[in-house]
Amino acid sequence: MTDATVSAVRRQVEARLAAYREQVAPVILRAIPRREPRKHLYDLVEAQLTQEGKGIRPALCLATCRAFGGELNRALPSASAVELLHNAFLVHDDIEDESDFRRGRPTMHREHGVPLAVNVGDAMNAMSARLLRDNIALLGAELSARIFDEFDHLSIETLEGQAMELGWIRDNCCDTTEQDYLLMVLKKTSWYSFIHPTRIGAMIAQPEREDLDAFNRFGFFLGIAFQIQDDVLNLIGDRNRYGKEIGGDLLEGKRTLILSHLFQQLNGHEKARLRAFLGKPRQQRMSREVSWVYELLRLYGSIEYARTAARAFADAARTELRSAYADAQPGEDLEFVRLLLEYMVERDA
């Protein structure tokens, strides 16, 4: 894609994301209790939720519902619950990863301490469940129960994926394969960010629909493309646009496709040195060591390898999109889903 095309896609996708956020934001803010304790809980929840993220997950849910002829208001509680749960995961992830920045600001635990941040994440998790309860009056008990089952599955899969990643870091595992990485991303990213939001949107639009698994492969491939690109941006993204700590994945010791590829290229001495670097606590990893890892990544082409892989998975997602959305109605919602694919791989933030 040319630079002009990339810019045009970015503008269109970000405009649509903003439109979907405008629908979801009031629902989420109304879900925050207006009682004490405000200073140490509900004000912090509101501060977290008013930091403008992209809102990809609720957007996919709403766009898919509308693309299959559903009414937007019927999907709003579910889409809002997805976004609340996402923010709960982010607060907890930042603690687990010892991250310093999120969305261009200090993370919740850096600003307010770990105990309050954990409680804020727990509160948003509970609030997401409350929003799902609103589905009973809106959609009926049977469909509401099916949507709850989707949330139950995405929650467990996400926690399992997080456990895999944290376990690799804890044990300083340096032999993770590309297949290991793909399974972790399926669990940690694809299910809750892409597969279940599209399944839920389609389910609300067409409750009798039986082929929801058609969205699984689409969401899996899209999630992989998204995560690989995010891994790339974490290393070489623009600090002002990316919003998170550049090089944070290296400091945290995250096992990525990039790192897996690098280990396969290294000689014995380099492997031992990189293993020793990753085995250190974050606070003991020095800037010159990080610079050495960057030098290896350039030398062995690991970042470019990941970029190529992201484009290949995006191609696979395009094929699956045609199948999953074969009966969708043409219009701005279906076009958003299509353009989101291009945005995922070409984005710089």
Second form
2 protein chains.
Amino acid sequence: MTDATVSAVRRQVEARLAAYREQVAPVILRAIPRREPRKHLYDLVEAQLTQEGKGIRPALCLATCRAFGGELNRALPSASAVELLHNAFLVHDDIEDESDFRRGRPTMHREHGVPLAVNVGDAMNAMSARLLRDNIALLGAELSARIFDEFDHLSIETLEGQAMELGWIRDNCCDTTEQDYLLMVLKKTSWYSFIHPTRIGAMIAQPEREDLDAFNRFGFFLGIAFQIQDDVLNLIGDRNRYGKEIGGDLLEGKRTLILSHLFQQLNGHEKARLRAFLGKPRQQRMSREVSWVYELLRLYGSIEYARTAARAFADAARTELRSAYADAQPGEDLEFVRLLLEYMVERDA
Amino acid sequence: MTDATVSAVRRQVEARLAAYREQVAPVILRAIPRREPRKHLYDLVEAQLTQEGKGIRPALCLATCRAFGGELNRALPSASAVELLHNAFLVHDDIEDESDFRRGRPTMHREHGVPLAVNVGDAMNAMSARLLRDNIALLGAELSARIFDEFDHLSIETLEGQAMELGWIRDNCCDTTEQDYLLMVLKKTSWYSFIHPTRIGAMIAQPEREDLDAFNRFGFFLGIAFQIQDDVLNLIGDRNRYGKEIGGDLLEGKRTLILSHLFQQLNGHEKARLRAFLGKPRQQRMSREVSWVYELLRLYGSIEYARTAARAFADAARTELRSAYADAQPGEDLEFVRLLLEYMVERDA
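Next up, can you give the form predicted together with another copy of the chain of this protein, since the form predicted on its own came first?
Let's see the whole complex now, leading with the same chain.
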């Protein structure tokens, strides 16, 4: 795409994201109990939930529901529950990754300490489950039970993916393959961010629909393209737009496609040195070592390799989108899903 | 009670607890997915769940169900889900309280680090929710939905109670009253450990039953008596039997009935010194300061005061037990509930 096209896509997608957020935000805010304890619980929940995240997950759920002829209102509790759970994951992930910044601000545990942050994450998780119970009156027992199943699956998959990633860092595992990386991203990102939100949207619109697995393929490829792009931005993005520490993944020792490509290119001496760097406690990693890793990445073209892979996965996602949404109604919702894909692959934040 | 009676009660209760655990343990073990990632997730979950906890919560649920004429099998998923959630809370609580020991062993985060421990707690929480979904086939949609409501309430109350306690420590709040303490214990302990397990057991046995609030009063008083006794044991228990650090609550700065009694007795100079001690980071609290606090506790009779209060709350729990279980069937299950109360007030571990 030309720069002008990229800008036009970005404007359209961001406007639509804002429109979906307007639907979801009041549902989420109503889900926060209006009672004590405020200072050490609900004020922190509210601060987390009113920080402007993009709201990609609820938007995908709502857009998919409407694209298949469903009413937006019927998907609102599920879309809002996904966003609440996403925020619960973020707060715990930032603790687990020892991340200092998120959305351009200090993370919850940096600002309020690990104890309160663990508890705030747990509370958003419980609030997400509470919202899902609204489905029973809205959608009936049977469809609600199916949506519970979707949430059950997405929770367990996400926690398994997180355990894979944390385990690699903990054991300083340096021989993760591309296959390992793809499985980890499927588990950690694709299910909860892309597959289940679209499946649930379609299921609410057409409860009798049987081919929901088409969304698995679409969401898997979209998730990979998204995650690789996220890994790239983490290394070379603009801190002000991206909102996290640039190079933070290197300091955290995260295993990315970029790093697994780099490892395959290195000679024995470089490999040993990179392994030693990744095996250190985070606090002991020095900025000249980080510069050296950047130099290697440039030398071996690992970032460019990852970008090419992201484009290939985006192509696969385009193909699967056409298949999964083949009988969707043309209109702004379907158009949003299409543009979102382009936006996510070309995004710079 | 005489020492001989105490020993006899202990033997009977521990035998019955073991019998209930035998019912619950296989359900919990079956709930652990048999797949990867094992080393950094499910092995840790299994290690946590096979450490012998007493299993008081599931036992109360099963015993209450049977005492009201229900089949034990119908309460097994709910009883097991309570125990899973309890273990999820324990792992996160130990992180939040920076506790080093639990059940005589290093806590999960001491052994495996905070990142994996946060994730393991989240996984046990998700597994608890998954087990609850078994109720739909077993008990029907309506009763299952009511049990979801009970779990929703117990989760939120527990997290609110935890926020209260963490907030007091964080702000070094030294003027917490007995009322504050009682409200915190109701939220942090009584709902999930005593009130909801008995309510759910009775509800499963007699879905048409209307007076479930009698269990609220019973469980509230039992929870208080239990928690005060726990606070006492934390200060003067036998480490080998109690399983946690003796005096650990002082190092964590926990606000207990004992501490709130002590504060009311101190003169201005002592108050300021105790406040300064409690306001320090945990690592800076020295053992001679802890000895000084023990000396004050002895001088002002604060531990004896708490023991007397625990006995009064146990009396109130006895009265409410007679009311809540008035139409229960005599037999070993009802007898267990009665003896459990005596056991918990007189326990030394």
